[in-house]
Each structure stands twice: as structure tokens, then as C-alpha cells.
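Form predicted alone, single chain, as C-alpha cells, below.
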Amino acid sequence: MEELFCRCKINLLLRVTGRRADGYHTLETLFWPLESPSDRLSADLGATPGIVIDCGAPALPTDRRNLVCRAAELYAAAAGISPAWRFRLEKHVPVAAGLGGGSADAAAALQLLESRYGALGRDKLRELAVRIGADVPFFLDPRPAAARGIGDELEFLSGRLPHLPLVLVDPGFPVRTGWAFGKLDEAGQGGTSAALPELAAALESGDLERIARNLGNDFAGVLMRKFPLLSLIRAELMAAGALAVELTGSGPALFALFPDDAAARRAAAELAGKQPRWTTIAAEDGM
């Protein structure tokens, strides 16, 4: 049995810059990987014929709608392999929260299969990743990166990057990506004045207050109008001492940047005690 931990991500910045003829939206974003929470994907690559997904998360399908299954099907077709694979997915990343859990799981499936068979190589693996979803290529090599295009044109950040003391809050309900983009289209794209160069420079400086001033997410206005609970969570985190609070991805999970790890841990513990129905954790960014 082979296994991988599947790191999730936050988007320190997310701007929707347009929409292509094929329906995909173009973006400017900055991916920041997290060590935790993370899923764990294990694979028995000598099982009975077919592709089977075992997962204890009731909200997650185990058929072709699951991105692990999609990744395995694409790999088998590209490599000319008749699959006899059984995957077990241990979910810890909230589903449809904007943290990229499904994309990370799909990338892990591709990596497990390529590690066993070595049939495709890096470039072909990346082509398959793009076909699964725009975030999946990032998770093949999850390092801090600026991204453009549909999120697949990656430019990894270089130099010494700061550790970010973070708290994640998942309010406990999903927001589907397609729905969020549709609502953003209805409202008119745009919303944040933050931009990649300023955020990249802030990260290079290591100044947490400067970083906080340069976070942004175009989905924030749309989602907070639709779900007032998100504004309440933001207010709770700011009252607990956060430098800034922002949505990640198309939401509804929020992340808060704190002055230091001790402040982040205190705030996470206090909020978890006050609101046990929310999932609140002091995240680990691994920097």
C-alpha cells in the first residue's frame, strides 16, 4: 500500500480578470500551500480490475465525480494500462471550502500512479492535471506561486519567504465553484484593488502588516452578501487580534493572518470554544 499526504492551499490573492470563449475564467492569484489540514491518499495498485474509491466522508462521491477517480481514469488511458486500483481517501480538508482539497487529492493520485509506473513523465502528467482542474497542476509541486491564465500558468516565488501565522475557519457549508463564478459574473467581475506585484513584494519584505494590507479576493463581496455568517466570522477573527481576514478560493473558508503563532493559537482555541459548529484550526504553512 502506497500513500501520500495531500496538502491544501489558501489564495492570498484572487482576482478574476476575464472569461474565455470556452467558459473558463482567467485569474491572477497567489497560491500558498499549507501543511495542515491535509488529506491522506493510499493506493493498492494490485487490486481487482477497475478503479475503486473508498472514502468515509459522506459528502464526497466515490464514483466518477470524485477527482481521484477522474485522475486515475485519465492516467490509465494515457499510459495504456488496464487499471486494477483501489484508493482509500482519508478526508481532513473540508469539501468545497475553497482550500483545494479535491485538486490536491487528484494530484496525489497522479503522483502515486506515476511513481509506480513511470509511464508519462512530468510534462504529460501536467497536461492531465490541467484537464482535471485548474488548481491541480499547482498540487503536483505545492510551493508558493503566482498563477495566471486559468490558474495553471505558475511562477514559483523565490528567495526567503516568511512563515505566516494563520487561522482557518470553515463555517460548515459548501460553496460550489461554478455557482460562485456565476454569481461573480452576475455582479460584474472585480472588487479587490490588490495586485500580485505588491503582494509579492510584501512577502519578500517579511512584514506581516504589509502583507495583510495586500491580501484580497474578488469573491468576498459576493459571498459575504449571500452568506452574512461569513461577515460575522470575519468580525470575530478581527476582534481576536487578526491583522487581516480573507476568503480563500471561491470560499466559504476564511483565513486570518495574526502577528505571531501564539496569537493565532489563542484565537483558534477561543473561537473553537465559542462556536463549536465551525471548524477552526491554527494552520501550518510549512514555511
Contents of the next structure:
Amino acid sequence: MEELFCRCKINLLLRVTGRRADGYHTLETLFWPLESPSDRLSADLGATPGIVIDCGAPALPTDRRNLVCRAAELYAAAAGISPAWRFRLEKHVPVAAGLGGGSADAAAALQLLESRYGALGRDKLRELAVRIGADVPFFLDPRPAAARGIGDELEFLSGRLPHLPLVLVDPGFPVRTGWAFGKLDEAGQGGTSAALPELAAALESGDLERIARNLGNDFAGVLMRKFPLLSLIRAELMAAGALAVELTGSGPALFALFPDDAAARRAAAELAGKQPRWTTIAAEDGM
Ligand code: ATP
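Structure of the form predicted together with adenosine-5'-triphosphate (ATP), please, following the form predicted alone?
Once more the chain from above appears, this time first in line as the rest of the complex follows.
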């Protein structure tokens, strides 16, 4: 039985810079991987013919709409293998929250298969990853990275990077990424004045307050207007001592940056006690 942890991500910055002729939006983003929460994907690669997904999360499809299944189908076709694969997905990352959980699971499936069969090589694996989703290539090697294009042109950050004391709050309602982009298009785009070079410099300085001043997300305006609950969560996190609170991906999960781990853990415990309907997690970035 092969097994992998599927790390999720937050976007410390997310700017939507335009739209390509094929409909895809172009982005400038900074991906920051998280060790936890993470999903766990295991695979029995000598099962009965076909591709089967067992998943603990009842809300998730287990057919080809599941990104693990899609990754496995693409791998089988590209490698010319008749699959006899059974995957077991233990889901811990909130779904459709902006944390990239599905993309992480898909990348883990590609990696499990490649480590067993070695049939495709890095470039081909990357090509399959982009076909599954723009975030998937990042999860093939989840290290802090600036991304451009549709989010697939990665440039890893160099230098010593700080550990970020983070709290995640997922209000528990899903936001479809397509819907959020539609709202942004209607609103005429724009929002954050934060920019990649300044954020990268702030990260390299290790100064948490400077990092806090350089976070941003273009979806924040439209989502906060549509879901006032998000502003309430932000206010709660700021009152609990956060240096900054920002949306990740196209939401609705928010992350908060705290001055240190103790403050982050205290705030997470306090908020989880006060608002048990939200999922509040002191996240681990592994830096
Ligand atoms: P991103 O930040 O990459 O836009 P997200 O965190 O907002 O992603 P996901 O949790 O990846 O969203 O899920 C998005 C959609 O993908 C959901 O509608 C879900 O039903 C579907 N999906 C398919 N497979 C999975 C999976 N293995 N885990 C989570 N969602 C999945």
C-alpha cells in the first residue's frame, strides 16, 4: 500500500490580472504550502480492474468528478496502463474553501502512480497536472512560489523564509471558483494594491508585520460584500490579536497571521470555543 500526505496551500497574495482568449483568467499569486491540515491518500495498485475511490467525506463524489479519479484516468491513458487501482482518501482539508485540497489530492495521485510505474517523467507529469487544474502543478512540488500565467508558471522563492504563525477559519459554505471569477468580472476586476515583488521582499526580510502589510486578494471585496459573515470573522480574528487577515484562493476560508505560534494557538482555541460552527485550525506551514 503506497501512501502520501496531500499538503494544502494558502495564497498570501492573489491578483487577477486579465483573461485569456480561451476564457482562463491570468493571475499573479504567491502560494504558501501548509503541512497541516492535509489529506492522506493511499493506494492499492494491484486491486481488481478499474479505478475505485473510497472517501471518508460523504459530500465528495467518488466517480470521475473526484480529482483523484481524473488524475488516475489521465495517468493510465498517458502511460498506456490498464488500471487496477483502489484509492483511499482521508479528507481533512475543508472542501471548496480556497485551500486547494482537491488539487493537492490530484497531484498526490499522479505522484503515487509515477513513483510506482515511472512511466512519464517530470515534464509529462506536469502537463497532465495542468490539464487537471491550474493549481495542480504547484502541488507536485509544494514549496513557496510566485505564480503567473493561469497559476501554473511557478517561480520558487529563494533565500531563508520565515515560519508563519497562521490560523485558518472556514465558515463552512462552499464557494465555486467559477462563480467568484464571474463576480469579479462583473465588478470590473481589481481590488488589492499589494504586489508580488514587495511581498517576496517582505518574506525574505522575515519581518511578520511587513509581511502582514503586503498580503492581498482581489476576491476579498466581492466576497466580503456578498457574505458579511466573512467581515465578521475577520473582525473576530483581528480582535484576537491577528496582524492581518486575508482570504485564500477564491474563498471563503480566511487565514490570519499572528505574531507567534502561542498567540495563533490561543486565538484558534478561543474562536473554536466561541464559534463552533466555523472550522478554526491553527495551521502548520512546516518552515
Ligand atoms: P482552489 O483553491 O484550487 O480553487 P478549492 O480549495 O477552492 O480549490 P477544492 O477543495 O479543491 O476547492 O474543491 C473544489 C471542487 O472540486 C469541489 O466542488 C469538489 O466537489 C471537487 N472535488 C473533486 N475532487 C475533490 C477532492 N479530492 N477533494 C476536494 N474536492 C474535490
